[in-house]
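A lone chain, given as structure tokens: the form predicted alone.
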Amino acid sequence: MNSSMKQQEALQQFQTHFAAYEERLNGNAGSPDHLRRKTAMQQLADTGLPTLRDEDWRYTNLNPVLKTGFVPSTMPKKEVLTIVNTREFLPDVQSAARLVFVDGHFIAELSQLTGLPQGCTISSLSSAVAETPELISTAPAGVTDSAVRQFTLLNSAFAEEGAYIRAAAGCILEDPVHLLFLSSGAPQPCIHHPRIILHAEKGSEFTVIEQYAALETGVHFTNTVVESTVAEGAHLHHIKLQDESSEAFHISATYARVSRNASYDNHYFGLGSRLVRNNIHAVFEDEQAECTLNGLFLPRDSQHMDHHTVIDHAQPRCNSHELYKGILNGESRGVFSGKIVVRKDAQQTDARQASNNLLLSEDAVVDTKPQLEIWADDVKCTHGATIGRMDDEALFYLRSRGIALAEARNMLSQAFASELVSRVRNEALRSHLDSLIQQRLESSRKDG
């Protein structure tokens, strides 16, 4: 069956799930919240799900996702929750707050939301929406890119849970907020639609760690949307660690709007899932703002990891820095497509982008496409990409000093990754990331 037919079948299945959801509303079908959901579902039906014929999906075949037949997730059983030890996922990282979700459901008894400074609001999304229904938009304003819009619409139609974080003007959170999304390995393939909303108001600053992990190996589909607003003079630090089951599917869209003298930085570390699509869309809404996108992905075996980023310089005198690195092993495939857009009036833009990739096996493949779209003339913009294998001279140097070949390869791979790990501000988190990457490289070597 071709991809177009699979796309239609999957869309019909989502529509069937939505109709079943409507039947359970008990008279609330006319609420603003549900009207928003209906609008999103209708727009998705009009747009359709992507296929290989879409330019932005030409390297990523969604058939393995669309043919699986996912069902909406249910609340995990109590016996599953009793074995969860949240500290094992970030053992040495001190958190200001922790929100825990299992199979897409907020688990209050595993979460910690006390002791927050005045002016900081952190809650589950369902609690926040109960007070402010308009928090969830159908799709973020100004985003028309269908490559990210389609699954955002799917999320908007079904999202019921997630996280809401708001730092009031001048509020500074010293420790990060930890959002932990766990999958239980339920016997039926299930789908989760987390929605995360982050607001950093004027002069505020906080860090969010968005982490995905698995309690057991199993098939599931995570479809996440993150909306971030960074007001004047605010600073938002966003770290994402994706280490789900090797049988899982993960598609995410992250949006950031950055105002005057504000900064947004996003650090992505991808290890898990069978198929990954990571979308990031950042836009400057005022002058003298800054955005940094860093990413490291380490696929192995037959994993497929696809990364699409857009940084929109819609205002003058803004700076952006982007570096994505891939370390690929086995028969894995990596994709990077990064676009920097400099609008006509965005003079004195400084934008730098690079994609560097290391292939550890003969069968690993990477496709990289850095792009600049420049409509202004007074700018400094650079972009580039590299794809290579292990440096023979460096290997020889280490071997000549008595280091075994396998250990030498690991040392060079770890050094390649360390540039991105070192950019994470939290020391305990850096140490944890170093350990995870070392374990991944060692296990990949043994499997190979």
Contents of the next structure:
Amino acid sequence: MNSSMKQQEALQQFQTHFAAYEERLNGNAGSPDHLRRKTAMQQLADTGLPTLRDEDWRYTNLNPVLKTGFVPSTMPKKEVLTIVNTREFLPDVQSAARLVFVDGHFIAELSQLTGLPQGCTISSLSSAVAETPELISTAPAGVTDSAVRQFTLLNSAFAEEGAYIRAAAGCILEDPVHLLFLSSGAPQPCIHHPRIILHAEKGSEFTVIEQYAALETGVHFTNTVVESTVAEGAHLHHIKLQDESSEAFHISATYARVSRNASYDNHYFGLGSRLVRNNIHAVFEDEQAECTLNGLFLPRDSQHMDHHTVIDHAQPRCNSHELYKGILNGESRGVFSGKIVVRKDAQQTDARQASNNLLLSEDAVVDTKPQLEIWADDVKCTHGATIGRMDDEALFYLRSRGIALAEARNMLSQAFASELVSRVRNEALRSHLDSLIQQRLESSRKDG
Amino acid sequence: MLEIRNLHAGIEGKEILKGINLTVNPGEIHAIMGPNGSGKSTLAGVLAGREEFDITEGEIIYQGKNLLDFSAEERACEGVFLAFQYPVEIPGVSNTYFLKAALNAVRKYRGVDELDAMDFLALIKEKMKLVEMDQALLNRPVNEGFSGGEKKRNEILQMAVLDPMLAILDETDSGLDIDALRIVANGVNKLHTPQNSAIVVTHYQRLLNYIIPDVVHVLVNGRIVKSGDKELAFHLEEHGYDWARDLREPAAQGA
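Same protein, the form predicted together with the partner chain this time rather than the form predicted alone?
Every chain and every other molecule in the complex is listed next, the one we just looked at coming first.
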């Protein structure tokens, strides 16, 4: 079967699910919420699902995802929920609130939403949409990028649950809000579409930790969309920690609109899943704003981790910093594609991008593709990419001081990763990340 | 301490060491001098366990054991220390973390209890005085952004911490001004005891004003062509290496 037939079949399957979903809606078929879903589904049907022939998907073969017959996820059983200890997923990290989802369903009894400061709204998406149906759009305005559009549309058609966080003007949250997405390893491969909406109003500041983890191994497909807006003088810190089961599929689109004197930073740490595709699309909507995209991914075995980012300098005098690092083991594959667009009027842009990759095995492969599209003339843009093996001279130096080869390799990999961990502001989170990375490097070493 | 017998070694099929014979007794300091390309750094590298060199003939007996049977890290644990000509910068690894990992690896190998953070800090502070090193350098990544002198002092600090039986100083004087040279040499002298030994590899006689060798060897084209006392170093300084090139065969046989 050729690949476009697979996309057709998968699309038909999604349409069947959608028809079944519509039947459940009964009298609500005319609601704005439903119209939005219908529009999204229709637009997806018109464009079709991506194939390897799409430039933005040429490094990531979606066939393993498309040929898995996913079913919509069902509410997890009570006995699954009783064994969950939500604290263990981020030990020692103090959080302002926690929203827990199992197989995409919001679990109120595992969540913690009390004691929030004045001016701060944190709720499940379903309860937020009940009050404000137009919260979810078909697709974020201005995003025409085919790389992200299809799966965003799919999310918009099906999304029912997720998180809504809004910090009112001047509201500052010290501790992070923890969004914990767990998969129960349900026997049938299920699909869920979390939708996360983050609004930092004028002069506000908060941190979100978006975490994916597995209770049990199993096949599932997470298709997340995050929409963030950062208003004038506001600061949004976004950390994503992805450690799903090694059989899982994960596709995400993260949008950020950043206003005057505001900043958005995104720190990604990727460990899990069989196939990951993360898209980030950040746009400067006004002057003197800042955007930071940091990413660290550590695939092993035959994991595939693909990262596509776009930073759109649509306004003058904005800064962007981007650093992605991969440490690849086994037969894993990594992709980094980072596009920086500097529009005609975006003078005095300062954009820096780097992609550095460390290959720990002979069979690991990484593709890195920086793309600069510059239409303004008074700009500072730098980009660089490196792919390398471990420095033999550094290894020998450590060994000549008595440090065993395996330990020396581990120290150097850890050092390579440390630059990104050090950029996370929360100390407890940093030490948790350090230990996760340490574990990953040690287990890869044993396997390899 | 160390006995090198008829050592032949090379890289990618090219022979660099062409039959080295050398005996170092406990408590002795030996200087190995020679022109560029004579094989000095190769000899130091072979002793420390650099894997890029092929040993084609000969043996190295260190404290009764066959040194070539040991990996680089095992040699370090057995008490062999190489002070690098070009110390390596390791971004992301702090000097303290590195030193502690090294010391505890060596202690574990030698069957001594590993040091905890407190005891380690006490030890390191004491050893730092020896090389007059700024404490701020402890928290910096290993050698990253260090000046030439700081890097060499850091080498001697590592030596002080690991307490080797056989120290090999590879061109430790290169790139040092006179003050740094004095500090580094002073550190080496203080660490010297009647039980341990050192091999000082150098191009110039200058370092040997500070570290007084018991024996001086002249290495030319992969062979030791002449051995003598410290006066030999002065002779070399005065007359250069040209005269030594003619000595080749006989001295190698007679050593």
